[in-house]
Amino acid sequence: MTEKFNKVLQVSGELTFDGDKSVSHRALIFSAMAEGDSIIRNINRGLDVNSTMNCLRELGVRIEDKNDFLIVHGKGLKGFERPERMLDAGNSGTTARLLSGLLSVQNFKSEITGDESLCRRPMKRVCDPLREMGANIKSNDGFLPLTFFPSNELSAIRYQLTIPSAQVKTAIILAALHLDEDTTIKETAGSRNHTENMLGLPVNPSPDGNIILINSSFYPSPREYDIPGDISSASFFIVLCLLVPDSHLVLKSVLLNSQRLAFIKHLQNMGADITMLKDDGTSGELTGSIEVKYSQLRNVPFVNEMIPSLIDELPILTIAGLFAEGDFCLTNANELRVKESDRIESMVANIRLMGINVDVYEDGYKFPGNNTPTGGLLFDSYGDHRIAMSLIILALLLKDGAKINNLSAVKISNPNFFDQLKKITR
């Protein structure tokens, strides 16, 4: 699928979003684990969350889709059924890694795989701590597919995260919820904390990081989830509004979790006119509205401690950096290499198509800002949804627009993206 996008003259209006993808995955899994019926409103309708839903159905979970909400008939502790076929996580690393924690403690054999892209993403990072707990896991040399065998040797552990990963952290938590003894996880760098918030886990600060405590007393119960709008999906529209003169945009009922606002803080450091209005929150998370106005941006250094919290927004922040004053310089972002594509190579290849000189590092890249490329080019998304949406925003900012191929990946996280663009642009 190749499509041409033309320069937009103005951005204005209001937008709402499907539920946050990270929260949606967890609401589905926690509801499936609970014994009884849970209701989920405003579920994310992207392909990634659909992969989690399909895997849970293969495990015997009945999920009723009522359009406006889901009813999940939870299976209770150790109530899942052995799947008749290999579970398919599609393109979703969250599905594969989170379900690894759950599958590792079941009393039956199971397997999980994914598409070609996901099968190239590292799984050793999640297998290692689960094996330390006693899980019996066979991998394809640290990659998918993974096979899980029943284990009688599961035990609590004290684990320090070697990389700031909410997916690895949550996999450990999901396994630890099946044990009476206390498991503790220490993280020296912050990562998304939706799992802790939604389960009400104790998080104790220490001089060099946070310590999370987990045991079976925190096993999920049936409940109702009202999922706030996806803040990562909102990021593309925020950057577009900031870069189009005379633009003004309001984003309603979005997630305002502090661990997810690093990209907004970075944009504000760049001079962005962004105002957040918080409300009472829902499903254990802060929510609210975001007001955005056109701004003159200047590139500023990234705060290294913030990189893990804005890793998904780095492609769209790169687009902002192209048009901001001063040099754009990103380092300490090695994790971009192991996303749906190698996002360092994906972004650099497309930027160079515009004749912009880019220095490439193992952990990032650097280029001059304040660019005025004319466009008229053919960009490549490399099958990566966040690269695809970032390039669409770029094309809308170019004098002659641009063509982009392989746009079907947008459906992975935000199938409403194109309709939302039409609603706010002219």
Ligand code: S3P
The other form holds:
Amino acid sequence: MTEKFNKVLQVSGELTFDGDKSVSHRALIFSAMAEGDSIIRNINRGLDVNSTMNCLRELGVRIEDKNDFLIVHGKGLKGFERPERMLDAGNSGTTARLLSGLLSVQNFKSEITGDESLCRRPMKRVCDPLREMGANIKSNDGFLPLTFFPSNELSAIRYQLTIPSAQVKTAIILAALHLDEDTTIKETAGSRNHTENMLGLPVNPSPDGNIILINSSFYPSPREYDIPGDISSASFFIVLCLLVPDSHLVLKSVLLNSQRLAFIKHLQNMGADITMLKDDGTSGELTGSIEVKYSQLRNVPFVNEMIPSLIDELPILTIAGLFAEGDFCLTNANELRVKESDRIESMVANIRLMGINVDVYEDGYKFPGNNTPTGGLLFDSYGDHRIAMSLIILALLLKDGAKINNLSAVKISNPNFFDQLKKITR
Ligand code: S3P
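For comparison with the form predicted on its own, produce the structure of the form predicted in complex with the ligand.
Next comes the full complex, this chain leading.
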């Protein structure tokens, strides 16, 4: 699907979002593991979360969709069933990596694969610690498909995360929840902490990083989940509003977990007029509204420690950087190379199409700010949802608009994106 987008004159109004994608995956998996029925409200309706739902169904979990909420009939500690076919994680790294932790500790053989993009993404990062715990995993040279064999040599480990990845951390946690002894995970750079929050895991600061403690006493129980709106889906609308004169937008009931707000902090450092108002207590994660007003932005250096917390928002922050004053310079973001596409390549190729000079590094890129491209081009989304949405926002800012190909990828995380755009633009 290729579509033309024209320049917008103003952004205004209010938006709400489907549940946060990361929290939705976890709510489904924890509900499936619990013994008994859990209710999930405001689940993310994107294809990635649907992949997790399908995999859990293949493992024998009954999930009833009542439109406004889901009822997950959890299987308990030993209730998952051997799947009849290979599990398909589709485009979802979170599905493949999180479920690896769960499949490693089952007493049946299972296999998981994914689409072409996911089959290019590294799985060694989850296989290594799980094997250290005694899991019996066969991989395709560090890539999908993965095959899990029953193992009776599972034991707790002390693990130091070498890559700041919440997916790796959660895979280890899901396996460790099946063991009575304490597993500990030390992380030096903060990655998103939804798993710790939702399971109530103790996280103790130490001089060289936080130490997370896991054992079977934290195994999930049935409960009700109200999933806050997806803050990463909101990021595209926030940047659009900041860049269109006279614009004003309010985003309601979104996730305000501090680990996920690094991109807002960065935009505020750039001069963005963004205010956040927290709602009263919710189930395990903070929620609130965000008010955004058109602002004059200037590029400022990224704080290195914040990169893991804003990794998903780097494509849309790059769009903000194109129009802000001063040079945009990103380094220390190697992880972008192994996302749904190589996001360094994807962004640089599209920026160069506009005739802008970009210096490319292994871990980032640099270009001058204050650009006034006219557009009228065909951008390539590389089939990557966050690149597609970032390019749409870019097209809406260009005098002659732009065409973008491969837009169906948007449905991976936000099937409501186009309706939401229509609602707030004129
Ligand atoms: C996610 C963790 C991040 C993020 C991804 C979702 C999660 O990936 O990029 O979109 O839900 O745990 P990494 O763990 O690879 O950093």
